[in-house]
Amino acid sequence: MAGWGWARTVRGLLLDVSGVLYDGGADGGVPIAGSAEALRRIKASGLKLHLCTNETQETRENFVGKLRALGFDVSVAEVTAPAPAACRLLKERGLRPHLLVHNDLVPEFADVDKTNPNCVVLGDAAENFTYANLNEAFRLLIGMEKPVLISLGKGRYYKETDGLKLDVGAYMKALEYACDVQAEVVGKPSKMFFEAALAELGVPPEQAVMIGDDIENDVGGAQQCGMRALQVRTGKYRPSDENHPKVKPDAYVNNLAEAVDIILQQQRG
């Protein structure tokens, strides 16, 4: 196919997991039509492959297991996911974080000492997303003398069975705003969370390509990093994605089956 010619160089694939292989919903979620067979033909074909989400609703563990039951084989080794990056920031920098996040994530954090907090970690606490929460978290912040937010993802929605939703980045702008603090971002568009992919990954970003379907956040990002990245028209992806005025992914394709057989296909010379 014309325009896949440096597909032929690919050797490992980093994959979005939501709107790429399946939608989320109340009942676990649906795969998104062929994409388990394709995550089967990547890894039969030896190229390297990595999960690189945002998640953080539930534990890599929950997580892994909600997509194995689903049909896909996955590890939590072949996760990249922000909840274990912050933990890892926290510790070096000694911070104590109070945590708005989802009450399914609370257990990745429970080596981090959170006595006295001097910092705010927000991730997407769905439900917990009330006034008193925001306000408590608000109040925290002000009343630092230099207030630390961070910020596992910034993106502004996502979909899942029964529509879009808001995500973790519309929250982070409110408590930016009203806290007149810039956010640290620790998941996907984060350089260093890209970064941290490759490197389990195991591959350079020349060699490397991004599928996911956020046009900001997975194709933005990856390519800040010096990798190629594909957008799906599944998940969240809108028509007028094709437009943006900064983002151009390498390639737009319908599905992950698809960007699997184009590129398996330039493999095969």
The other form holds:
Number of protein chains: 2
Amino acid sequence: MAGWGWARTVRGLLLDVSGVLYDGGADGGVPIAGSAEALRRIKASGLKLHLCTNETQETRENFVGKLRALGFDVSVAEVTAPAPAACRLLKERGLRPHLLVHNDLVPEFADVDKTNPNCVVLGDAAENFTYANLNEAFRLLIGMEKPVLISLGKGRYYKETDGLKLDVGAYMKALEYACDVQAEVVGKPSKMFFEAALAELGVPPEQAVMIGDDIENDVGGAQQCGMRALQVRTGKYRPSDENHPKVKPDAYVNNLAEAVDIILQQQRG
Amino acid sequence: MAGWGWARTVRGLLLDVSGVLYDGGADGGVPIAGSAEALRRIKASGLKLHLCTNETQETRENFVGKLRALGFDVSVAEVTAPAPAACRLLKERGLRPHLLVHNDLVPEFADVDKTNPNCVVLGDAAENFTYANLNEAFRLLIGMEKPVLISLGKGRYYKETDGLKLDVGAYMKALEYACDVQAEVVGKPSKMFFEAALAELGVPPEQAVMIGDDIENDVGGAQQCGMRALQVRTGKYRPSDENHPKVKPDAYVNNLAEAVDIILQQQRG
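The form predicted in complex with another copy of the chain is what I need now, so please give it after the form predicted on its own.
Every chain and every other molecule in the complex is listed next, the one we just looked at coming first.
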């Protein structure tokens, strides 16, 4: 395969989850064909593996439980997600959040002081993105002398089994505009977040490859950190992504299984 | 009054409504003290008067009915509002809208073909800004080869009797970001919209003054059209508006009544 020479020196893979391993949905989601087997092959090959997700609709424990039920051999220790990273940041800075997040994510913030909020934390709240809840978050922010908005990711949209859904980034932009404030993003494509995931992976960026379906948050973000990055043609991938004005993946693959085929082939070569 | 010399040559007033005449709310709203009397004094003085609103929560007929019930002597012909302007634009361009607007605004679009939509029209939908409705508008847009998003105004927020509310501009930004599209704004601060209101007023911009509570959409927009513009310290006005990085009103007034006092005084002087 021309252009894949770099894959010979790869020692670890960072994988996005939604749109790469499975497509989420109210029904629990469905695995993407070949992905569970691809995960097993990576592990069997001796390559390191870590999941790097912007998933904020549930705790990591529940998320991993769901993935296991779908046939994926993963553990909580193998997942880097925004909510635990946000909790560390909140504690370091003495921030007390008002949460506009999915109900099932709230337990991740159990140890954080939420009285008399001095910031707003925004996640993919899904059905909790009501008119009333958005007004509440807005009023808190506009009432602060210096509004602090922390967004768990900044994705535009994602794909579920019943179609595309607006992601947290769209609501982040709404609040940014209304309050004339710039959100701090915890999650992909934040450099700090990728670096935390790389530390968990235990591989330097030049020997790691990110595989995701999001041209900006997965591919662009990882490349900014010095990693190689592949875009899969599954999940939210759209043909127009291949004309992105700024981001060009190191390669496109039809799906995770194909990426793993090629990387393992290069490793043997 | 120093700095008010220009008011001697004023021949017509354009007034914003919400935050200038009254504060809206689920209860029908409450008049701002002195505003109904100020409106009568303008009319008695022989100065021309026209209302220029971004109100899109109801038809002009209902809106005017509500204002009359609150004691304001106004008629439908004295009001320029975004929905009728949007209808003209839709027909001119052969656009068939999907409406994400307040239920009470829908009758304004009765004569517009809404089958097989090829654009989205966004108004201040209030309680209709649900997660499901936003996803629906998003999916329609992202599915278009060249998405067309028409926004009835681009306000950040407004004040109702029970507090500040996110305005249509926040939701416009959410959809703009998710679909990587720029909305076309019908309403203030669009130059075309102010020009239509000035034509109704029947006064050239240099002899007209806009009075509003929105530093960007009322004051900035009117000044861009060559009008004078005053900001009232009622409605959504906040002291921080006086440090706006780009827009400086020709004067601040405590309320509409004070503006009318000073203008009429200058006219006599």
